[in-house]
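In structure tokens, one chain follows: the form predicted alone.
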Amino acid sequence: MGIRFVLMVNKQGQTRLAQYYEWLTLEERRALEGEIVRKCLARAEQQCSFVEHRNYKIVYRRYASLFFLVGVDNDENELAILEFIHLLVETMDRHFGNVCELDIMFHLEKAHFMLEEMVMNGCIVETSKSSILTPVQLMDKTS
């Protein structure tokens, strides 16, 4: 499948953007984002952006006051991913002049929607900024 959940989180471990592509109880994304969280934080930033858990591999990248963190299979290119947070944030920046914690919490629904026309189950189907922002641009003018 490729891409297992994509997590936007803040410095201090909240969670702020949880989108998931296989089906997980809530205790169990409670568990499974708390461990992770603690994870990644914890790490220097000297320390390569990928780590293993469970039977995942998460590659993280920290921007700002935000980290991004996508939890793939095994066999996914880690490099690919780290491209694919990049472009995230690309695009973000782009509808909301440099992206920070407080668009995505109150613009959720848009930062949903942007992750949504890139991702489709678990595989990237969309990498073009112009083709994910016009969408998003339509639903403001209608607004």
Given for the second form:
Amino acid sequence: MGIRFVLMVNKQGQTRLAQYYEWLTLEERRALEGEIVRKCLARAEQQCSFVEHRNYKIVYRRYASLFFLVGVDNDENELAILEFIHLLVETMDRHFGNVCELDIMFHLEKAHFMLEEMVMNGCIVETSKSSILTPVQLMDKTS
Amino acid sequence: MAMHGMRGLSVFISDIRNCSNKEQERLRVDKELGNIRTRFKNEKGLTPYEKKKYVWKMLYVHMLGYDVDFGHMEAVSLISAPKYPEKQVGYIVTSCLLNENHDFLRLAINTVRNDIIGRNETFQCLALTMVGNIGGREFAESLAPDVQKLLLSSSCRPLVRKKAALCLLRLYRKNPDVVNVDGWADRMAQLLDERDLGVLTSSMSLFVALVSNNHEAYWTCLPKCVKILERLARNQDVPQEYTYYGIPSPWLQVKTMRALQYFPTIEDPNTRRVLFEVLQRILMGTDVVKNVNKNNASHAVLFEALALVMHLDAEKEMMSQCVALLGKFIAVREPNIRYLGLENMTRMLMVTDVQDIIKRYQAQIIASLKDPDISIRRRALDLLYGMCDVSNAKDIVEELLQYLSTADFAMREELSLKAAILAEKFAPDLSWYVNVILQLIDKAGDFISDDIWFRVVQFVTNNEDLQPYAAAKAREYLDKPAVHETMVKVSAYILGEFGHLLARRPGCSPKEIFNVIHEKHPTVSTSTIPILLSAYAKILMHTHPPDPELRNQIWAIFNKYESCIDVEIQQRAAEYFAMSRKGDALMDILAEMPKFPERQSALIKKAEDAEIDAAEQSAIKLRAQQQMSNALVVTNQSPANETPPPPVNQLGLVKMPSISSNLDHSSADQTLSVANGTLTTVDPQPPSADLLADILGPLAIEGPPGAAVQSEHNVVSEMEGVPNVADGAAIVPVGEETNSLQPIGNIAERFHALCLKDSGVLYEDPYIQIGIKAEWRAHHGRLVLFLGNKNTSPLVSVQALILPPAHLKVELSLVPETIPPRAQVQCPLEVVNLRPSRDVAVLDFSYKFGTNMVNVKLRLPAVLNKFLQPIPVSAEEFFPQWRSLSGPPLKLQEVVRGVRPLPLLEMANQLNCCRLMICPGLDPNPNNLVASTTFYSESTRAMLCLVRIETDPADRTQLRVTIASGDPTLTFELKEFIKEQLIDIPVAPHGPGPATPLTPAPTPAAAPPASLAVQPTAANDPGALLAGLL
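Mind giving me the form predicted in complex with its partner chain, seeing as the form predicted alone was just shown?
First the chain shown before, then all remaining chains and molecules of the complex.
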């Protein structure tokens, strides 16, 4: 089914955004986030971007203080997901202009909308930045 | 920005951010939740804006990992807000907070449908997205046709259609029986002609789901996929917005190639030629470039192309081109490419016969085993394991052994298991094999399962040449100061049996061997002592001429253990002592163990399973799935092979009376049945449906037995759409005249719903409503019955009796004789669970209203799963436990057929609802579920139960269940319970469902009588249900 979850976590391990595409109980999510954040944050810069954890593969990428972690099935195309993370960041960048952790933190709703325009039910819906941002702009207009 | 519109939210987020520790954060969150809760309580004063703000705060708190167990209603209600900002928040927050089984979701179904069929396309998008993320069965039933229409509509804009595609995908995946995809091949082909790349991207995901299920139906789509790939690869008609660092949508390229891998082959020569041209271009034309993003994107496409080429079994030239590329990749510095090179080389091994070419890279791969990055080391290990054969086994296994000493903890288990398997599979000679295993035990004893050392013993016993060598080796290891307990076991066994072969060597006299073994004695656990005792007995027997000093020493030990609390040890000590006094007779009794019959290694068997798992992950899913289904069928036919030999028996020197435990257990069963009186003997064999009815029979509610006790019998009738008739008959009016009193709602359904949750309505008729609320702690339960008089006149002659089964102690407090008008009385009920059983307590309830005497017998939801406490179990805890419970009666296995086909996730949900905790990741096979739980009763105390369910993706109607626990009755009861859950699924598997689902609509003939016609609606209306909740 592709993408199982998207997490944004800062260096201190604080979650800035979490979106799951399969239902996990709160306890399961807490445990899972704790484990993978510990695993991924401990890794060195020159190590690869993939971490195997339980029956997930975590594809992750770091931007300044923020880690983007995407949990996928074992047979997902890892590099495609890695660049999908970058596409997400570029999209947020286009909207916020020089996006940083605080933008995501204080505009949680927009980050959610953007992600929702890009991923649905664990599958990629859209990769064109302007199409992704159209509804977000609509929200800006109406509120 | 928009956020200044929600200042309160910003302030809250800043506050949280400024918290210096977790405790402060928790306090701040609690305060906020308290505030929101109060505001929601007097909801009238809330503006939509405020509601929106609070709902966002809830989502934020939820994201931080705190439980937000209220306000769901408010989130859902925003969906019906007329304005876009509120509606949007409602949709997004709802899909984050709720799951498909949530009752509130049903409240929104009409609004969602109106949004989907409405004219406002932004609303359409929101609704489709939510349904696409969390839509369950009801959504599939009411929305699938609308969504299909949108997807295919020519008047609909791409932004709506792309969402419709993925929404449909969800509905189809979750409920393949509801969403009809017959004849979709043509529509799919039409969709694949789409020009808009957004629609095409999501349609491709839908296509992958369809084609993975049934590629036969979609042959006509194959050339379309090739065409899309060609269009992208040649960069024809790809808008700038869809190129990523100059590469036409790498994601769509990848997805398209993935779809093509579901077709076993491509027959049409023209299509094949075009595809190979494209693939060739990708293979040859992907250069390493400076820009990281471009490089990654192009390599994402390249790796997918490699996978497709492997799958299509291209001609040799192209294959070796692939291997050469991979060989290049595994040597590059870029860690991602190196990782993927190793991963894909492993896949390549499984697909085609290219092992010889891959062997050329062995040195490079072994170097990767020492990479600082564990992800890469794991891939290297997998690849080495896969490429190992007779020719290179020695090198590879020795590398693995060497690496074992320095390997990190996380990898040791896998590493040692793999080394053990390879050693056994490809051993050039047996002494090498014994040597490797002893080294493994020495270096990583914790990870060497009993299977492995049993196997060594079998080989040594069966091969005389090997015996002196093994004995000498064992003797050597025991000289080490610190020895793993497994090493003590295997050495003691081998020295006891074959130590006398070393007699002439220095340091190997019986006495010396005894001493070296006995030195370890203070450090070992009770599981090892029996083996030591046997070894001592054997040493004694082999001592010629007899050594009185040694004999007295050993006798003293036997004497000491004759009063051991462990029966196994006590018995061995007593018997060996008695026998060894008989002198020469000992020789016959303690003669050398006979050769073991040839049997397949449990380890190799495990390895074969593991290989199937690995293959399943590879790109060649179809092939792997066929393997999977074959594997399941084979094991079905001979389930007896599956059970590993009971360890102590197998290795015992004399026949060990472990049968006695069996006897104990069966007599326990008998006492149980006698005590119960009405029960027929509990048969450890799976009972037939009839037996089940027998057991439940005496407790059944008056009326048709099959109707009241919802067993296999009446599922059929319920499925035919007459849910209420049978249950109506369960009410037996005691009064002379038959009155027309009918219960409201379906009693059986209510019972089943209550089996899975702890509060709700147990029974309702026009006069009374009986609610129930329960709390469970270990083997105790406290239920409160809420008897509510719905009328303006009193209910009199109220009587409640509990008919408890033998395994439950139930005490009901006094029930008042009269319930005043419009009043509710509470009657607490204490339950103690004495032992495992699936029997059900019955509440015999009667009252009088006017001249009507009403009597009902209701099953109480004090069922087996209420005494379960889900418990997470790690691999380190699970496997030793699983192995130690090695066969019947503690571990039972059964192939269950006629299972209601459920997606795995839903089955997992269902088990979770029954308080069995799914432990993801323990079983490497993604088609299997492993769960654990603790069962509480007075006789068993807290007892860990382990469950494994192996499903067959090719045939969802059958599966194999294995249950293990420390109590035979519990194992049996739990197995039957789980079977009931999977086969005999109540009409509503999750909570109080509507009475309609399985068939689309009841046929007119089977429709319930008019007076009942309102009831399904009542059950359908979540509002009414909620009102009924306590």
